[in-house]
Amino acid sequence: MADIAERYNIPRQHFWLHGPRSRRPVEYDADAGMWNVYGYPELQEILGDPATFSSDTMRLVPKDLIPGGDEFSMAGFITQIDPPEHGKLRKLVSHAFTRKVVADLEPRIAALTHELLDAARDRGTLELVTDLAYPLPVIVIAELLGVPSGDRALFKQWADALFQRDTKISLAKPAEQQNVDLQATLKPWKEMSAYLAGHAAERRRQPRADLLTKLVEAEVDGERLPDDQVVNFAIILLLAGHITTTMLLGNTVLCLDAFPEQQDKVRADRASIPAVIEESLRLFTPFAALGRATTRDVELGGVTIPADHMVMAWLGAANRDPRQFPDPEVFDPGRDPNPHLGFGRGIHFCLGAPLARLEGRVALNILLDRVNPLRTDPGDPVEFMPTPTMTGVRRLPLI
């Protein structure tokens, strides 16, 4: 993987990307105030246990950093939330993301798929992000929410603002930057929430057959959503229903450019796709860090970490710990079992998965169909996220 980390200049902070580490699984970052986590079976801990790792983290900021009145609100945040309210919440779409419902979604994703590349064929150019990873998804999300699709611009613009961020996450900051880092995620969030608001309002008056829809006439313990709940919970979908499959559709085509011996593999067996998108989540983890609280007093990992104290679970370098994967660096769709951590695990794992996976699927069955081979382009590099806490390409030019 450090061949591949200098390939594709990936940064430094993507630390997980840069050869196997040799530290301690549970370590304690002083500098920013919380407890990193970083091994497989210490991971399975933590995300099996919502009563002591709570997903209720805003608890621990300052609250002279935390906007009052209607300026922010973490109601129906649901990976805010810790059980019985997370459960409620998360039944209330958990239709929208059955076997049938998303099976049903194949043949507008390969017409996507096809429309999209189309387009970038008549241009003469592809470059993957901007032409198929980032587009399909937000078409399909947007479609299935109910907000027009065309506004797609707007929604990556907020994306970026909120994502493409190379900020360290830290409770030891100086205040006078933990706020410059707060005001800069606000802006786009109120204009985010301002948006879904407007749709929200606009369901009540002419209800519709979509998700939107579904969320603004739900009803938990006999009452309606209030508004900024069902607003939340459309950001979360809105969101994560796309950058997941961005980042994964992304790091996928990324994998088989660096291993091409795999690319003519699952070109002569299209059967194997599914087993090369599970081996770029272990690999690649899209979401590579999840940030949790403890309740209690606990030992991890041979030490205690304190109650009501910040716990970063380090999901890709929990995927690439040798002692649950042999040679983890090792890009191999042929590995079985795969149990790999791309999606979470236990009460909070990723709703949008099954969706994730049939995108990733049909998508690169496309390309693999219409681009040969999936090369990288050695005159215009690839581009990361800076994000440190997330693993994918913004720019992925092909030849």
Ligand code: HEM
Second form
Amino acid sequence: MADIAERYNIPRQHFWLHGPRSRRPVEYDADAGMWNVYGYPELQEILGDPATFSSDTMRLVPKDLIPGGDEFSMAGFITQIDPPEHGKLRKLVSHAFTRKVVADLEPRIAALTHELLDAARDRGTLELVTDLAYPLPVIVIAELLGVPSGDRALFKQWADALFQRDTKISLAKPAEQQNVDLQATLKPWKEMSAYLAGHAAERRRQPRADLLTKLVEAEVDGERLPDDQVVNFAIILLLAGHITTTMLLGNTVLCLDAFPEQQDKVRADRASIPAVIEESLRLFTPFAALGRATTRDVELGGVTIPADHMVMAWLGAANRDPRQFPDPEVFDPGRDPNPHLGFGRGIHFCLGAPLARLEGRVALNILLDRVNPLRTDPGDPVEFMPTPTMTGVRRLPLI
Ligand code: HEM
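The structure above corresponds to the form predicted on its own; please give the structure of the form predicted together with this ligand next.
And the full complex, kicking off with our chain again.
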């Protein structure tokens, strides 16, 4: 197999995709003022110990590096909240993602996939991201939340402004010495908040059968969620609900292009589709790194990380740790078990995992029926997202 990172011209900042290299499991990055953790067992320790590795990382970020400084509210941002508040908030939305709620979406996901592929067929070209991998999850999450899916050009604009950046923030340098454009983040953030606040206010007046209504009506300890918490939760669902799944769909097709023998196998045995999706999540982990803040001095991988330090837990690297996954660079859906960390682990384990898996499974099955072979266009290169913590294609033209 030709080296996959070279073959698709994957930017160097996605370093863990650039073939095997010996790497210490825990390293301090003095330039960024953060610790990088790459090892699988070390990540298990981090994700299993929220008391030591807190999700409230914003307290370590200097105010002048936070878009909007004090006016920026993280209230209700479930990924940033520690126990015991985390458990309460999580319980509140968990019922929206039960097995049954998700399973009921299957016919709608299949119908949408066909509709989107019909439109591409009528145009005569297929660029997987624009034609399917982006619109499918965004329409599904918009319909679940209860916001108009016709506004998706807006959502894309916001998501691109927030995530399509390759600038690296350092906690070790003052903001003025860094090339960070806080306005570029603040503007889409404010627009998105105002948009969702408007829809939430409407649901308070006129409830509907949607997730936004459930959020405005939900109670924690007998009290309704305050407006800023509802809005921030809705932002997470809208963003987390589609960007990552877009990456999952694109990356899976890329894996089947790079490993054609696996494409033949899954065509012949559709029962292996779930395993293909899991292996894609391992090899091309969409959400490649999670931030945590140490609450005490802690020994990890043979070094001591002091209290109040930022730790980047690189899921993408741990998922290629040869101590856990033999031949980690090989796309092998036959790995059984495949305990990848693509959806995280522990109390913050992805709430949307059943939905993402369903979308992946349904869309891949239909793609295999309708597009044979699934092959990238050698004359029209694949493009990757620039952001180091997001692993995904943003353009995937197929022949
Ligand atoms: C949490 C990945 C799809 C909603 C997470 C976490 C990861 C992740 C790694 C853990 C964050 C942490 O520990 O700090 C992914 C991937 C997806 C995906 C790779 C697609 C392939 C979705 C979807 C939704 C969603 C479709 C919603 C509809 C959430 C939420 C959390 C979360 C609400 C926070 C859970 C908590 O803090 O308790 N996701 N996600 N995700 N995800 Fe996903």
